[in-house]
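The chain that follows stands alone, in the form predicted alone, written as structure tokens.
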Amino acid sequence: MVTCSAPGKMILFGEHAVVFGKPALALAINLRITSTVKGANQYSVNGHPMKKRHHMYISAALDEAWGGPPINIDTSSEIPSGSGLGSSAAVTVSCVGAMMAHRGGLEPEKIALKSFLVENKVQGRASPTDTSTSTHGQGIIVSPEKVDNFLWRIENGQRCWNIHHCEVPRLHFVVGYTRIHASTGPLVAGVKRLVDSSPEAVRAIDRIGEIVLEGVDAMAHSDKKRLGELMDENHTLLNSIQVGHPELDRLVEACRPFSYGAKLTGAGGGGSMIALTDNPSAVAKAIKETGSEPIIVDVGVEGVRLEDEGTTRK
């Protein structure tokens, strides 16, 4: 039997351009997936017979890691489902994670190509940014261009993407949660419809990745300030290629007086916004007398890892 947990992820700057080959970066969560393995019987996920339409990330993840005799998948979450806070990713990095280590040893770059193979068969067209981060921790910069602090690279056809560490400096973000689910997959291929059709929305992929590597500088200077202003305009653009929600603008708006900058986080449609504070408290109240759910939360946290049956979180 082998515990193996992954975080969750939240984007700060690129959701959406980085699938367009424009960089993006994500910090890893204190909110954790905890998958087990064991063999079994049948192949079965939380002692129920697996059935491919109810657990496609961890099909997928067999089909990717394992192609042994059949196990029990055992499964525990913190991330709720849907918000944007990468529970797909977590729950397919812990999982594929469990399976290679149960057969050897956990090696982060290969479990990082395993798992966004997994997503963008789920998904029909990924980027291995919540996959990476999920399995690195920390804080992760996704660009087409290798630079320094690398740590991998992964291609898919013609796409490639260059995996790098961020130093992640101590900051405040609560979360909003709309508890409004929405699938990543159809907003992924609306946006690219759009792309494909409107110049607005190609100027509006341009200028996020330009956010991305100006959120970069002023995270290397822990400049708050800049960094709320940033997201403020990262919001605007994401709603300009129609990935927003009414909810997510109100929850925005309620966040603002008492942040730095606020915005969606991950594909849109409803999930989540974060918001950027010294004052998380006032936040989290401000989300609450919306209908909505906050959740303060740590970034830069560790990522993949084997855990102890006696200590892992349930």
The other form holds:
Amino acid sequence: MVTCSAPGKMILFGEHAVVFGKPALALAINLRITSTVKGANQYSVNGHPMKKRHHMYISAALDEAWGGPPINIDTSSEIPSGSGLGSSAAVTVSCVGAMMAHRGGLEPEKIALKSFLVENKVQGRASPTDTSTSTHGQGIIVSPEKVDNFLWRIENGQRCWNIHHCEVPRLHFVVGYTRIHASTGPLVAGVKRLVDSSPEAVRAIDRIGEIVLEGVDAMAHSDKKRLGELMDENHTLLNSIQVGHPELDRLVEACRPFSYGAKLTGAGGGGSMIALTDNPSAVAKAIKETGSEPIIVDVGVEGVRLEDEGTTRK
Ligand code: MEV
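For comparison with the form predicted alone, please write out the form predicted in complex with ligand MEV.
Expanding to the full complex; the earlier chain stays at the top.
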């Protein structure tokens, strides 16, 4: 029996554009998914027979990383599904990690690659941002070129992404979770259609790529004011490529008086937004007053790790 846990993530800059090969900056957050793998008479999940259509990520993870005798996989999650906080990446990474550890050790680069292949297969189109953040933890910078603090490279057909470690300064973020479930696959497909038909959408994707690079610089200097401005601009651009939601706009507006900046995070279409602030309790109160769920998160936490049997440590 092997137990692994992996963190969720927030994308600070670059969601959607990263699928087109632009850079992204993402941080691991202190909400985790824990998966335990143990021998069984049939393939099962949380004690129930595994069904491909109900357990899409877990069954794709089995195809990618197992191929052995039947196992049962028990999962427990602190991350709401469809929240934009990386629940599918964390379930995939923790399962792939537990399966690989069952047969040897934890090899982050292999876990990141296999987990990316799982997400790409289930979603139809993906970048390795979420799965590499969940694997490495802390912060990552995804970029088309290899730069300092290189971790690994992930290729898929003609697309390739270089993954780098990012030092995360002490920053306070509050998540506003709309409780509106949004599936990543259709949102990513919608952006692809738009980019294929609209030069404006292409310009938005290009500008998001520039914002990420400016954001990396602001992060290195702990420049919260600049980070906030860039978050606001990134949010507007995400709306322009049609992955926003009125509820996300309402939350962003409600947080602005107490924040350096705010934006949707992840695939959009519902899910969550994030605000950068020095006053997390005021932001949390503002989010609550709109009827959404505030989550004050720690960022830059540990990536995939082995757990003692049956324990979940934060
Ligand atoms: C989803 O968390 C992030 C997207 O950029 C998709 C991806 O990178 O695979 C929307």
